Each structure stands twice: as C-alpha cells, then as structure tokens.
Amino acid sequence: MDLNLDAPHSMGTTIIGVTYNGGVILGADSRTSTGMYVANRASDKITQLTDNVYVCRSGSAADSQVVSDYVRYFLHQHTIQLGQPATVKVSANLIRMLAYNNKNMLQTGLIVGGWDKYEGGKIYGIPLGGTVVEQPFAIGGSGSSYLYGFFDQAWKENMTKEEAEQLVVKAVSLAIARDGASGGVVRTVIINSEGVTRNFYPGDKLQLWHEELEPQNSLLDILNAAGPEPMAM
C-alpha cells in the first residue's frame, strides 16, 4: 500500500459551531492525515484568535494555520488601536478578506465563533473562496457530509449549554463513526459572557454508533501482559 508520505498535511476533518441561548460552543476531532497516514491523531483544530474569538480549522493545516496566525496578529493590532476587545464580526470578515483574496491558493474552510458584548455569541462559517456567512449553526470538514440530516433532525433553537455541548459531542462521534479522515478525541470550547472553557472527551468514552467495535487494547499491552503458567509436566 502507497501511503504517500509525502503529501501535504491535510485535516479531512469534522468541524462544527453551534449557538445556544447564553453563547457559543465549537467542537472538532483531532486527526490529521498525511494521505492515508495518521500524521497526528491529537492535535488541537479549534484555535485561540482573541480572548473572546476562536476558529475551527479544516482543509490543508498549513493554509488554516497562516491565516490564523495573521489574523490574529492583525487583531492584536486592532484591540489596541480601539482599546477594546474586536468583534466577533470583524474578525470573520478579517479572515473572509483573506480567504477571499487568496482564494487561488488556499484549501481551507473556516468556522469563527464567539462571543462580544455588542451581539452576543456568533458563529461564522466561511467556506473555500472566501464566503461569510452568519448562521445558528455551522459545520464543515469531510465529517460533515454524514451530519447534515442528523442537524436538521437534531437541532433546536434556545439550547441550554449542557444540550449544546452534548449536541456536538455526539455529533462529532458519529462523524469519526462514519468518517475515515476524522478521529482520534474531541475537543470542545465553551464562549460565553462568563469567559472560555475547554473541554476533552478521549475517544474510548465517546458513543459507539452502529457496527462500531469497542476500544481494544493496544498490540503492546497485549505483549506485555503476563503469560499463561507453564503446564505442569
């Protein structure tokens, strides 16, 4: 099997904003795939732009990781010019601006959630080319193919936190379920008027969906495990 090692880092992925009545929630696997090799089965895919905005990243990691670091830095710069924290609005339209006008070149969609005192929790979507659009609920990535009737049965508005976030736990493990290119643990991040807070599901406590196997251990622990007794001659 040619596993193409040397094919760009890619995050086929599951990526999903959700908004509910005092916030947003946004929540990702963790794999990123090198062609059919695992390059990393626990990296972070939801990352920090302020301290009120966050962005869930998919398509090519390196595309979605420099557009990050840009807009981050040019936020930094904007804070401090307004001397107030930036909107979850302008930092979308930041990365729309970007992604619009490179759209030739980059391989990467976008979800931007959070939370300013102006309008409450957002979430942005911003897809290949550099679209924005404002929605209750957003997902991307290649695990999203097999979530859109789940989030139309699913969905509902004025969430609590608690329904929120176990709305997008599950439907992250039915992704990885049904997703080749998604795995490993889910991650979520809570923003609110309160702050932010992460959370870590391991993917052994996640939901086991139809025909799934149970966690097995590794080959190691098998190996390492003590032998059966010597029959007695």
The other form holds:
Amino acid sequence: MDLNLDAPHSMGTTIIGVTYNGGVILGADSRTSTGMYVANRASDKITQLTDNVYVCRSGSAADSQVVSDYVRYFLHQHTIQLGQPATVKVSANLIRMLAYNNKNMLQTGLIVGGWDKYEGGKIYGIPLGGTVVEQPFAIGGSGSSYLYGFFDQAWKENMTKEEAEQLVVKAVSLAIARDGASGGVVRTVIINSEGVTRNFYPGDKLQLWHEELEPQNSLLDILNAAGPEPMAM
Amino acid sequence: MTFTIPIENGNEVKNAEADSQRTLYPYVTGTSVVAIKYKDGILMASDMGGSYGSTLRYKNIERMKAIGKHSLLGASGEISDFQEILRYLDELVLNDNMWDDGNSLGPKEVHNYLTRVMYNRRNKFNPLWNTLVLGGVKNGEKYLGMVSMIGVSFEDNHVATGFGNHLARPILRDEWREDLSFEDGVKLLEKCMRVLLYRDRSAINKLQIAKMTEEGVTVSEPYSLKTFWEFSAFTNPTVGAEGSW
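Same protein, the form predicted in complex with the partner chain this time rather than the form predicted on its own?
Next comes the full complex, and the chain you just saw is listed first.
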C-alpha cells in the first residue's frame, strides 16, 4: 500500500460556521493528512484573523495558512488606519481578493466568521474560485458532503448559543464518522459581543454513532467483568 | 481539478496551474437565464442556485442585478467571475456619475462594454466563465442582448443561456409576441422555467423574475413553482407490461 508520504499536506477536513441569536460558532475537525498518513492529528483549523474575526481553513494546508497570514497582516494595518475593529465583511472581501486573483494556484476553501458592532454575527463562505456567499450557516471541506442532508433537516434560525454549539459538535462528529479525511478532535470557537471562547471536544466526549463501540482499556477488562466463563456459548 | 505532471527526477508532483494566462475551469456555477422583451420593457428570469459540480451547493444566489438606472444584468456560469464583473460595472457606473453631466449609461453602452471585456479576455486565453444577458430600457427604447464567454454578442427579442437555449428558446420562438402584457410575459417565462426545472439537473425550484421598464428595475422576491407529476404514465408506468420500465 503506497502511503505516498511525499504528497502535499492537505486538510481533508470538515469545517462549519453557524450564526445564532447573538453571534457565530465556528467548528472543525483536527486531521491533517499527507496522502494516507495523518501528519497532524490535533491541528487547529480555526485561525484568528483579528480579535473578532476567525477563519476555518480547508483544502491545501499550505495555501490556507499563507492566505490567512496575508489577510491577518492586511487586517492589522486596516484596523490601525480605521481606528476601530475591522468588520467581518471586510475580512471576507480581503480573503476573496486573494482567492479570486490567485484562483489558478490556490486550492483552499474557507469559512469566515465573526462579530462586529454594525452587523452582529456573520458567516461568509469562500469556496474554490473565490466566490463570496454570505450565509446563515456554512459547511465546507471533504466531510461536508455527509452533512448537507443533516443540516437541511436540523438547521433552524435564531438558535441559542448552547443549541448552536451542540449542532456544530454533532455535525463535525458525524462527518468524522464517515469521512476518512476528517478525524481527531472537534474544536469550536464562539464569537459574540462579549468576546471569543475556544472549546475542545476529544473523541471520548462525543456521542457514539452507528456501529461505533464504547472505548475500552483492554479486552481483559471485558473478560474480567463478564464473569467466570465468558467464552462459553 | 488539479492534474499530475512528471518532473525531471521522475517523481510525479501535483501541480495547480501556475501560469495565469490559461483557460480555467468553473467551480461554482449558475444555470440558465431567460429573458424577453415585452410591452413595457424587459422581463428576465433565473433561479437562485449555485452548483458546485453536481452538488446543488448554494440556494440563495442572486444572479440578476441592476446596473445603473437603465440596465439589468443576468449571468450564468462561474459566480466568482460574475461578482468580478459587477465590480467592473460598479466602477464604470461610478465614473459615469462623476461626470455629473445629466447623461447616464444605457443598456447599449453597458452591453458594448461587456462585449469588449469578454472578447479581450478570450483573446488572452483567460476568459470570464460566464454567459451574460443584458436588458434595459432607455428613453422608451427596449434593448435585450447577450454576451458569451468567447465574446459572441448579439441582440434579440428573446435570449437564454445554457440549457435555456435548448429548452426555453423553442417555446419563445413559438409563443413570443411583440406586445406581451406583463402578466402574459411572466406566464411565458414561468412556462420556460418550469421546463428547465423538469429537465435541467442543475436547476433548483427557487427563482426570481426581474422587470425592467422606463421607471426602473424591480427584482421579485424568491418563489417556487408548482410542478405536475400525476400523468397516468408516471403513476403507473408498467401497467399492461409488468417487468418493463
């Protein structure tokens, strides 16, 4: 089996951005792969651009990192010149500028989410090609294929912060269950008028899905717990 | 979307297009736009879908926009290129207003500008991957034209893009008349959009109809069309021939 360890680092990924009645929740898995090998099992795909704007990265790890770096740099200068925090819309448009003008070279899909005092919580999806789409929620990455139906059914407007975060965690967890390119832990970032909160959900904190079993320390524990003749039919 | 090319040491490397002067491929695309001239001006219809390959990914994209006071632009094809074209037109309209001379860009001028942009990009092998429909009314004169990504440009009484060319235009050739009322025009466009909904895989059931008259542009709220499935041949396809399809 060819592991192809020289393949470029790519974040197969599942990324999600969701608005709720006070701000936004961004969520992502944590797997970065090089071909079939998991190069980083605990990556942080939710990257800060400013105090109030974050971006979920998917696709080529290198491309998404360099785009985020440029936009963070531009936004930093923009904030100084403006004299107040940059808006989510400006952040999205700066990413669009790079994504569109370099569409031949870049392979990264991004979800920008944040909170500003003019528009409140906003999510912008920026897929391959550099289209910008403002959405009440956005999903991206290879794992998102498994979530279109889920969100069609489960999404509602004006959720509470707790409902929205539960939805994001559940969705990333479902995608991880079926997408080989997504895995690891679920990270979330909540952004609202009060500030930013990062959360971390390791595999054992998540619900079990179809044909998944409760993790054990060892077979020996099962054998010992089951009584004196566990192997007898 | 990316393709492998072998390099000297024999290892294959995945490499995206490094040279920007090459024909691209579309990612997020819009499907047909259909437009007709009617008694008071122009009617244009398009759905609100943005497809990502075969996935119907975005369902709230507005593919028709007002340009200045006298024109309406509808686009099919790559949405990011359409967004870029809107930026170019913003600048065009801004400069036109800055002259402050009482004149304003009419649909003929906008159509001509777009034709030049699209054709010149085509010549550089770096097209904007769109087919554009430009309609408008200025000083009582109705105008309806189309520009494709290779720079083909013309005017007509009714135009359509993509699948619309094959499915909608035959209907329009049969049923379009010079003095269509607003109601008849809308019904005619809805007839076309319904056929497209049945037969175009990238169509979604959420559309807008835009109206352009001397008074200005109105784009309707998004709405859905009813569809009919109760033909006996549909409900009982194999009656009289069990085992067939």
